Every structure is written in structure tokens, then in C-alpha cells.
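Presented below, as C-alpha cells, is a lone chain in the form predicted alone.
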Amino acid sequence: MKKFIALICSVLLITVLAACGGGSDSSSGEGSESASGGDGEVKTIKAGIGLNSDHPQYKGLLKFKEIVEEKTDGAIKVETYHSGQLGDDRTMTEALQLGTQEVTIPSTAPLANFVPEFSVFDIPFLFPNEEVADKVLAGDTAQGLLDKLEEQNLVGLSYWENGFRDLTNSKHEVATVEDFEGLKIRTMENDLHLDAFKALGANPTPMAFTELFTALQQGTVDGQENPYATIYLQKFYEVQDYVSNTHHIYSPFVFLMSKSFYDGLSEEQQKIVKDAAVEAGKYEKKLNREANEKYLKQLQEEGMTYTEITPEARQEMVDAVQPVIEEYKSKIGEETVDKIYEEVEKAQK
């Protein structure tokens, strides 16, 4: 009995010594302690988007996951969700504010509901091409808009790319302003988008992206507007007959993180997720531009009629929406609008 009690005491002593750090653990080296904040805690990022797993945006999200998990030695894990599994853009953005989700990557249009100045990127025909958009989004004004997100318990880490939005419909070719007349077009929940399409003569209908295919299929709406990659990968060609390169809006994505989660990271981890969002964004843009070129050809192969907008017809569209732009300048912020236009002009030189 005495030997048994002695054995039990020895086991307890060894256990106490190990708990107090008397043992050696190869996993508690400098790199592991730095990445996890020294407490061994593994943090998890739930990252959700509305687009499907074939879209360049999701591939960019996988690149972000790869970089973060590698750079933090697994101290931060990234769970990825596509196809609106966690909700639409607005639902996921609100989840970030509440701290129940960590990352989402919406277009700037729904973000205008949180920071009105983001509507500057919804000004029709603002950017003439992608190169100009790249320069302006890297400029002081666009970066300053990311800073404003902190007031909404959000952190904007970088701009990604949705791309130029183009029109599809099931009724007829759209080549001129007159062709918009009466078309029921699904838009995002953004007042500037709605009023711009009204000015063009269309009947815009705001609707969650997750509901769009069914609405097109059932004829609830006649058409929609998105970049070619989205049009193809969501198989809208199955329920749409016509596509026009209206290029009416260049739509950036914003890589968002919950501020409460971001603030809980160490400085080193904050730098890792920031750098990863930027690096993955460059990768996503490259894929997106390659995809849009490829998918336009495939949309035509699937039977869609493609209509090229002439410079003269595009100018008529610009003229039609100009009163809307003037009306919204004060709502967006005249200083923001003027600065962006100045940067667009400078970027073209």
C-alpha cells in the first residue's frame, strides 16, 4: 500500500512540474509563440462570398488562406465559404460588424449603405479602362475611404476587382439608349444604380444576388448587369439571350475584416493579414481579367448575341445619366467626387 501511495505521489509531482513548464516542448519555439501571441490559441477566420467556387474571387480567397496559414504557422486558420452560404453581401457585412463572421469581400455598391462616399465608384462611366481604375484605387482618396470603414466596426484591407459591369437581357439587343426603354433590370440595392437605370429608361429592380437566377428564369426581371465572369459562371446564358458591352460601371471589391477580430490580432498578425489581402488581390485581378476575356467568347459560344456599343451610343448614355450624377454629388460628398475625377484625369495622362 505504501509503495502504491508513493507511486501516485510521484506521478502527481511529475504532472505538476510539467504544468509549471518544467518540461521541454519543441512546438513552443519562438516562431509558434510569435504567431499565436504566446498563448497557443488558434484563431479562425470565417470568410464568405456570394459568388461560386469557380469565380476568380473565390480563387483569390483561397490564395489569402494559403498565405495567412503559412505565414502564421497555422496560428490563424481560414475557413472559406462561397455561393452565399453565409448570406448575401449585406448580411455578411453586418455579421462582420457583430463579430460573428470575420471576412467578406463585397462590391462597393452595397458598402455605400454603410459609408455613403463609396457611391463614388457607382458613378456611371467613371473609369475608361482598368489601368486608370488601378491607379485611382491605389490613390489617396480611395485609400482614405477604406479608413472610414473603421467607424462602422469594419476594416478595409485592400481593393480587389469585380470589373466592368455589362448588361444582359432576354428581350432584345441593347445598342442605344432607346433600347433600355422598359427593360426590367435587376440591380444591387444601391440608389445611384437605380436612378441611373431609370434615367436610361429602364425599370430597375433591386434584388439579392442569390435570388437572381430564379428571377431571370421566371421572368420576374428581364435582365441583369455584371462582369462577364459572373455572367458565365452563374450560367445566366441559360436564361439570357443578349449581352452588350455597356461597361457602364467599373465595380471594385473591398476585402473587409471585422474590426473586433482585427483588433484582437497581434501587430505581426495584422501585418500578415493585410499583406495577404493585398497579395491575394493582385492574384485575383490577374485571374479576373483573363477570365473576363475568355468568358465573353464562351458566352457567345453558348448562343448569346453580343452587341458592341459604339463610342457615339456610349456618349448618349453618358449624357442621359449626367443629371443623376449632378444630383448625387452632394449625397456622396462633392469633395470626394471632385478628387476622384481629378485622379481619373491625372491617371489618363
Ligand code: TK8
Contents of the next structure:
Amino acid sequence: MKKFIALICSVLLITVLAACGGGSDSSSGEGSESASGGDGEVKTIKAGIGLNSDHPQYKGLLKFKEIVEEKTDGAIKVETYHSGQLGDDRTMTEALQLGTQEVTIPSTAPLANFVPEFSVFDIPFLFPNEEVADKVLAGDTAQGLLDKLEEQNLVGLSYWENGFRDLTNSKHEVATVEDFEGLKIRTMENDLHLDAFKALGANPTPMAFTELFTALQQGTVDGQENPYATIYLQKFYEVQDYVSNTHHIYSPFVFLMSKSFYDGLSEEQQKIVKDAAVEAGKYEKKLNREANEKYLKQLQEEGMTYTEITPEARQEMVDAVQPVIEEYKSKIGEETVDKIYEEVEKAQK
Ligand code: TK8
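Compare with the form predicted alone: the form predicted in complex with this ligand:
Below is the entire complex, every chain and molecule, led by the chain shown above.
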């Protein structure tokens, strides 16, 4: 008899605990915020990037996919597309605004067409090194820019790394400002980049990344500028002969999500995608940094001529673009520019 009473009490206790949600986190009681979203519906994230599947950016996207699908028990599926299969940075960002795509990871330069303040990162020679870039991108101004994306039906979940941009061309070595004269250089679709290369004496053309290799191959443009990892992994060495370590701009990527999709997630799912974007971004940056040093050597092994820019020559380039920086202060926002320079100075102490 005593055993029977003990059994009844155990069953009652388990029942009470389950009713209070004392069991697994998959309880779908009223108002519960669960990773599965509570309604059993599987949500799909269509995620597209412009770089190819060899690039650290795509490996970072696969890491995002792995984390999200595991943490939501498959309630959110991530479909990944690379090499511009879904379009270029601008068209994919517009697709997020329309809700026809859920994730893309553009450079901040084209993003400035949606939120002009992002052009603060297009200020030439703003960051002296990666350590300062890391600190400033984790700072108030950079994080505040992400918040401004919401007005554009976009959610900026984290900064990833494109990296320091270096010049390549098919005409001749570039060692000084004079060597830019007349070079037809493709730039990202960003007015500050365009005006900066004009100030250096080049003849710049804005162009989507998806059109770049063909334009270099056909001689529509003489050169372009991107980090070594992109130059190597996109095989630009096949159509470019000269590379210089101009390091003229540090490009961040922004991990973007469609706001309409993000708002449709449960609170717990929102936390999962946000944390996954941050964690995958750290992984991508680690791979990217390891890649950039390795790939400069491999570009030379593929036959490219490497030109080291001396500090004096770089200073001439800084001086040449100074008027453009002054002109863009008001276009970007004086306060944003002043604050970012303060943070750069503070990051070097
Ligand atoms: C790839 C682009 C690329 C960028 C460019 O989608 O356009 O040159 O540096 O990485 O975002």
C-alpha cells in the first residue's frame, strides 16, 4: 500500500512540475518564448553573399548556419548562396528591404547608399591597423550606426571583416601618387571612394563586384582594390599583374537581416541569430586575418609584381585625399566623423 501511495505522489509531482514548465525548454505554454518558436513552423533564412565559396566570408556564413540550425533544433533553416548567385551587395540589400531575402553581408561602402553615415568607414587611412579597427568597431559610434539600419527595414546584427584594401592593376607598378595618373580603377558604388581616387589622379568607375572580373578581363578597367584574400580567392591574379600594399581603407562587412523577418522571430530566436552572427563573425575574422598574410605571398607566386609603398609615399597619398575627407565631413555628419576620430585616437593609447 505504501508503495502505491509513493507512486501516486511521484506521478502527481511530475505532472505539477511539467505544468509549471519545470521540464524541457520546448514547453509551448502560452507566452513561452522558445527556440522552436512555439508554433512548430520551420522558418527559412535565404542568405546570399558576393564572394565565392573559398572566401572566409562564406566559411563564416556556414558557421552561422551550423549554430542557428543546432540552437533552434531545426526550427530555422539557413540556405546559403555565394558568388553573387542572388545578386550584388546593393540588390541583395534591397531584397532584404522587400522581404524576398533574409540575410546578406555587404561591405559598408555600398551600405552608405542606404545609411550615409556608414561612409565614415570609407575615410581613407582612418584605421592605422587591425587592432584599432577592432576597438572602434566595438565602440559606441559603430554600434550606433547599426541601430540606424532599422529605419531602412534592416537589422545590423554584427560587423564582420573584409579588411585593408590594396590596389592592383594591369598597366604598371604603383609606388607613388604620380603612378595613379590616368589609371581606370573600379571602385565600389560609393561617392567617397570615387572622389578619393579622382583626387589621387586616377580615372575611377563605380561597379558592382559581380561585374568586376569580366571588366578586368576585357580591359574595361585597368585595376581594382580589395584585400589580398579577395584578390587571390577570386583569381584576380589571372587578369592583374601589379599589386601595391596601399592599405588605403579598412572595409568592414555588416551582417544584415531583413527587419520584417527578424521581427517575426520569437525573442529567444532573435537572441540565437544575433549571438550566432557575432560568434560566426569572430570566426570569419580569424580566418580572414590568417588568409591575408598568406595570400600576398601566393599572389607573387602566381606571377604578380608586388610594390611596397614607403611611409613617405603613403603620406603623399594621405595629403592628396585630405580635401575629399574635409568635403565629406558634412555629408557623413560632422558629429559622426569627429566621434570616430576621437575613438581612433583613444584606441591607440
Ligand atoms: C563582395 C563585396 C566585396 C567588396 C567589393 O560582395 O565590392 O569590392 O570589397 O567584398 O562586398
